[in-house]
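In structure tokens, one chain follows: the form predicted on its own.
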Amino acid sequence: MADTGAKAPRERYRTQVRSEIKQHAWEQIASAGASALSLNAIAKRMGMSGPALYRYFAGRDDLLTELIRDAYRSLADTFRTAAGSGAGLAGLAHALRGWALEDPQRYFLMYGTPVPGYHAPDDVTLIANEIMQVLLDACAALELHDERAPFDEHLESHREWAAGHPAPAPVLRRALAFWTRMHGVLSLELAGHFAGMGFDAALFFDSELQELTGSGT
């Protein structure tokens, strides 16, 4: 019991230091991009030696994985909270946009340009699948009567990305359309490509959403 008590403060300290390292990592990503992430630079900012910091993260990829895992978990939780409160597809869309605007760097780490040489572990894919499952449920609940399209036949035999969800092909197509178009608008907005064009990005987002859902937002 005494040993357990002795470990608790050390574990709290370790958790605190790891959290501080991740905060510095986000700041570094915001200023120079994920590809420039450097544990040695973070160690210098924290007044630590490089080897000391490597006791908390095994390397750059280990730290990057932790950041990506946190980001995916945050979005998955946001989606589940929205769905649990009765939000439909429109509610999920606005939850996605609010989440993205809250921290654009977090968004781009997930959906921006891949970091050269980095490959996320399988558990990150599992969290991403949770997000897609919530989206597929919302699309299935829309009760739209889409006519079958040529792409539906292809989706019938190419549905691995749906991770076993039983939705029929038109629902899968609706989910893909939602996912790609919402992310397309968000990526352009967050990257500043709408700046100076003179229109309201939020209203454009709503317009795209209305077309996807077949109703008002």
Given for the second form:
Protein chains: 2
Amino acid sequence: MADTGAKAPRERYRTQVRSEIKQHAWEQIASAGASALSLNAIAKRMGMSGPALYRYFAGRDDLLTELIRDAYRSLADTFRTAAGSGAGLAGLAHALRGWALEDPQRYFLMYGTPVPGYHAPDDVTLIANEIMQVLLDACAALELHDERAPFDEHLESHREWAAGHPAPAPVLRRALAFWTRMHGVLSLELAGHFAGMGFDAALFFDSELQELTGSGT
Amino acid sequence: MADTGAKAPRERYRTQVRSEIKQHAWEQIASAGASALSLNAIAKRMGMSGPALYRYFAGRDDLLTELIRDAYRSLADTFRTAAGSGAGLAGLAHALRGWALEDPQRYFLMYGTPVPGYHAPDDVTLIANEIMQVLLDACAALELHDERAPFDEHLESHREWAAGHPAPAPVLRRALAFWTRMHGVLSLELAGHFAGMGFDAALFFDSELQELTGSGT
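Please supply the corresponding structure for the form predicted together with a further copy of the same chain (the preceding block corresponds to the form predicted on its own).
Okay, now the whole complex, with that chain kicking things off.
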């Protein structure tokens, strides 16, 4: 069915209820964790019967998938907007940091402890790939004259994840390092591990970023 | 009371029941997540009454603290044993990786998504400090002639977390980078983010490690 822009009232109502359910789901995650997500508890909070709510989401995994899909979509949009405004790798890093700090729960739902028994469907991987393409473009644009690392030989023959991106292995390696290093700092910061250590986490993030962009050191 | 080595039968029994409770707790965490930990559910599984179980742990947070303390203790021992056998920074990294892969749940309980409403007590921080001291010693032993980074100036005046370790700022920076980079790779690997990407996570871990130890690139 083509999206005509003007939705029928029934469809608008459905969208609105689904959005309300998701709002309650985020509140539940905040207070009890993602693995405790319960459609029946949400139904109760909304004054609906359990079966009525199941007309909007087929089950816990369906709701969880929708939240995760929204989260990936939001990060992909954040990256695209930043890249569209001319942001390079450093700009993407700061966009990522701002996005993560804005909603730590959303960050942890994507990149934190896996929810027992839950597996994200393939279409989420497609959005993750979209994020990776923006990242690869930014890494390629740095035009650093990287020394080759021993790992590059492995990457040359294991680059399916780059989904056809033409970047050479050192660029692929830099993209992986960007992902894991930024995640390493952000996830420990958001989980409170730096609290009480006394240093400025934002400065440390920038320091790690400078090593990746080959500037500042 | 001094530990005489030979415990009274009552004390031995208490230790045994506490250990059984913790075993059940890990099973619960595996199947439903740490935030769903329930003393009453464990009591039921063990055929005990709720109040009887509360004689062993004061509540969910007390049990969670014991699991987290065990986890930090285990990592601290792993690091000390490795360092005692002459392991340098690379040896510590491989010990960390082996330890994390051995029990991903334990890893995520320490470094994953925070459990809503739970705050670890100060004595856990003391074990974390012990781990950091071993790491700082290994970083100092590398004797690399680091270029100074802009972040080093900040670290010079924000080094309380090093708890008196005499290492200069570039060494402190390397220890932080070791922690966050190794965590970045390990946590994404353990959460399954590399599955389907096709590259060898162990080789990527080594590649990141080589940059930290200044070898191989």
